[in-house]
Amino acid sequence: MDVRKAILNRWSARKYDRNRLLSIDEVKTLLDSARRAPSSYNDQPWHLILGLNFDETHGKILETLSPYNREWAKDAPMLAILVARVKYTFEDRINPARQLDCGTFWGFLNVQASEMGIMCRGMGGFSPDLAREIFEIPGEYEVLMAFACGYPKEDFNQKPRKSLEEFVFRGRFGEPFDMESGG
């Protein structure tokens, strides 16, 4: 599958086949692709707490989720919490791009997953404070999001996307860039 096809086939599943576990090789491929994301000064601020195939960490991550997310995410064989290092490693200065860098990491992971037939769903409905407590995440790290990955147990269900004219502007904010004529 080419990159464009992987992007077009990506969607956020909410029903996962709990009987279809992820192999270590599949997880390594996902994470190896994600770690190749660009980052400010190549500092790579991303870190993961990873629960795989219903292990103890998977159960602890479930505890951090909102009741609604816990209900469906329990069937996903991979749960993770994405954490960003707040400061650069090479100097005592806050990395203002850490969230963008981690978002790019998350995006690369999603495209690779889609290419493999695996779907992922990000979750803001979780407790960063509880995750910090359970996993003893130091204060110099920011707990960003939780996510689930696995083979979907539901049909393709990509939500409608905004048209390009709704968010690409020319001249001033809100003035659509004409995608037909290029002007």
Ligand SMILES: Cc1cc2nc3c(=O)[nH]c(=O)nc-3n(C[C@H](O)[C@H](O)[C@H](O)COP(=O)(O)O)c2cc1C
The other form holds:
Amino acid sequence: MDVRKAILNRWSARKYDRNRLLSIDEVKTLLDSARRAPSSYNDQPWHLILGLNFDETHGKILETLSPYNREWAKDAPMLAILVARVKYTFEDRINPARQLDCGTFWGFLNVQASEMGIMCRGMGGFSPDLAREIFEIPGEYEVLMAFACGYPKEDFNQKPRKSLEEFVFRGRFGEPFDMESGG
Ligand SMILES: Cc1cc2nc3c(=O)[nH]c(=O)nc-3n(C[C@H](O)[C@H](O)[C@H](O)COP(=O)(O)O)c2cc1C
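Swap state to the form predicted together with the named molecule from the form predicted on its own:
Complete assembly follows, chain above in first position.
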């Protein structure tokens, strides 16, 4: 499958096949593709707490989720918490791009997953404070989001998207770039 197909076939599943575990090779491929993401100064601020195939960490991540998310995410064999290092590693300065970089990491992971028939769903509905406490995440790290991955047990269901004219501008902010005429 090419990249375009992987992107067009991606959606955030909420129903997962709990009988189809992820192999360590599959997980390594997901994470290896994700870590190829660009980042400010190549500082790669992303870190993960990884719960796999219903292990103890999986159970602990479930505890941090909102009741709504916990209900569906319990069937996803992979659960993770994405954590950003707040300062650069090479100097004592806040990395203002850390969330952007971690978002790119997460995006790459999604595309790789889709290419393999695996789907993921991000979760803002969780307690970063509880995750920090349970996993002893130091203060120099920011707890960003939780996410679930696994083989979907539901049909393809992609959400609508804004048109290009709604977010691509020319001349000044708010003036649509006319994609039909090329300007
Ligand atoms: C940062 C972030 C937080 C999200 N939080 C939740 C969540 O708490 N619960 C949930 O069911 N979906 C959550 N989502 C999934 C979005 O609702 C979903 O990506 C969006 O509706 C677009 O759908 P699609 O990914 O299928 O294209 C989150 C997605 C992101 C990127």
